[in-house]
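There is one chain below, alone, in structure tokens, taken in the form predicted alone.
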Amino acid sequence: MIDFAPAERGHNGRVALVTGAARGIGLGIAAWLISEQWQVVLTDLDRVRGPKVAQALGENALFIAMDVADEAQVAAGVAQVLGQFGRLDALVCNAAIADPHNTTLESLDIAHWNRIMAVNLGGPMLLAKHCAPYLRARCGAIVNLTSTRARQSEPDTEAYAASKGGLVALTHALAISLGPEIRVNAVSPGWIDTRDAAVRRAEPLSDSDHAQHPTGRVGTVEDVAGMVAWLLSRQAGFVTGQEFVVDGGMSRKMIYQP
């Protein structure tokens, strides 16, 4: 199912909460932090895959089922983290309804719009609200996973783009409200191949997929995870309220129809 091996035994004393961590970018971030000997609490809606992922990652991983749009579940999950570990040093808000496409604007159902806003934008707000007292006590950090779609769009992506644009704004608002004790930054991925390793091997991306990027390749979850890990580290102590684009340079590339 996943290729991440358990980290060597050990713990650096720091605890991170990573949402949407049963697969993709969230799983990559959790695995990277565990490799740096963090204790990581993974949350996700997937109650089947989540525990299996945590078991595969080793003893520094714990899974909690959570709908980030449900404040009662968020509060209960944060309380469980504090009850078990007694501290919280980092929050990574990755959980999202990830498919950017919906119907045409004229057919867009308000319930669909509201659910995307509740998960993609409301979730990070609720998590920051409930984690802030404990992060403040540790001079901790928050990283929100946004998207390059906060700044550029394809047709019929209004709900997703608006939610991610709002999350960029929420990031700098939180940085001002929660500083200086808590730093808050955003990472905006571009095209990241989030498929499981077995799928990537069976169905590799085309040469043209890679070549269109100024870096010469599509991104990996490790590309994003490395940036997140740095933002959570003490080396990023003077960095807050910022958005970091991890897209292989694509958002800087001028593209014209032939």
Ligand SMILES: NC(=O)c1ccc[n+]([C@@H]2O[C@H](COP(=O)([O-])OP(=O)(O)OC[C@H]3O[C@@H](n4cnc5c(N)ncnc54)[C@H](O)[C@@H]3O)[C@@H](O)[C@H]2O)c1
The other form holds:
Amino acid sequence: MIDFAPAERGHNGRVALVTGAARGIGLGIAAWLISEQWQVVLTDLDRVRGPKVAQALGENALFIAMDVADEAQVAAGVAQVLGQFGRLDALVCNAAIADPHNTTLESLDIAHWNRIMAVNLGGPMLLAKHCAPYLRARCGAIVNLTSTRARQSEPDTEAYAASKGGLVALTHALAISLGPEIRVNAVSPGWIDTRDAAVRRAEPLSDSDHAQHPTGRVGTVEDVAGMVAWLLSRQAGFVTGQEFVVDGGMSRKMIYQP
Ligand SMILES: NC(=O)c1ccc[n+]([C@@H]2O[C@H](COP(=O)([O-])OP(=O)(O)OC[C@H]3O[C@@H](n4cnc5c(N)ncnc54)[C@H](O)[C@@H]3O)[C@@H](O)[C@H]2O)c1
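Form predicted together with the ligand structure, per the form predicted alone context:
Now the complete complex, all chains and molecules, led by this one.
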């Protein structure tokens, strides 16, 4: 049922929308999909970096500014994608307020809590709502970027952890509502080093940062992007409603001190 149009002008005919793609994991996902010949619409709040990175990615990338928490902006952005390409095959909900730390619970401001929920959880709902008719027409797929923090915590991370736990639940709810035409899955990264190459060289992570991971290293944006690309592919055609953890095995490790 998945449509693979013949490649035209250096692309495979399929169109993906990636939110929060001006930097970090979202940019890595956009670049990976373009390397697989997708046409990719990068969206972000950041109107300065967004157009620059889209231009650097070449002719198969387009930037549209969008606050994922604002339904009017989401609706207008999705309409622009359809106007430009006439189709949508994949949605990657990556945009988030990604700093997991809030204040102590006693001083946690409800306005801050509400904004985290609106962006990290409301955003993917709004994107799914407005993209669903077009994804259904192409038997497309959605991937939501969740987090291992949906299931384990450090102190003072209530808002982020709750938003990501909600997104894991939203993922399986959408999979049941939108199937069989649309598959919906979640990818939960662990520690991913999203810093620019120059910063990584200037301030390298420590040996113990890497060694504590069962894989012997901290993750890269490519580790996440490869999983997202697979979930959007024909090979994942029997996979929906699931959460895939990409954390170098950290969430499977006993941490009792010897
Ligand atoms: N980096 C990690 O270690 C890690 C671990 C687990 C989960 N994640 C998740 O992966 C995703 C990407 O993380 P990252 O580290 O690349 O984050 P990042 O902060 O580097 O990038 C997030 C992007 O989202 C954009 N954004 C924020 N609010 C937005 C809004 N309202 N509308 C549109 N765009 C908005 C930002 O401008 C930014 O470009 C997030 O969902 C994050 O929660 C990251």
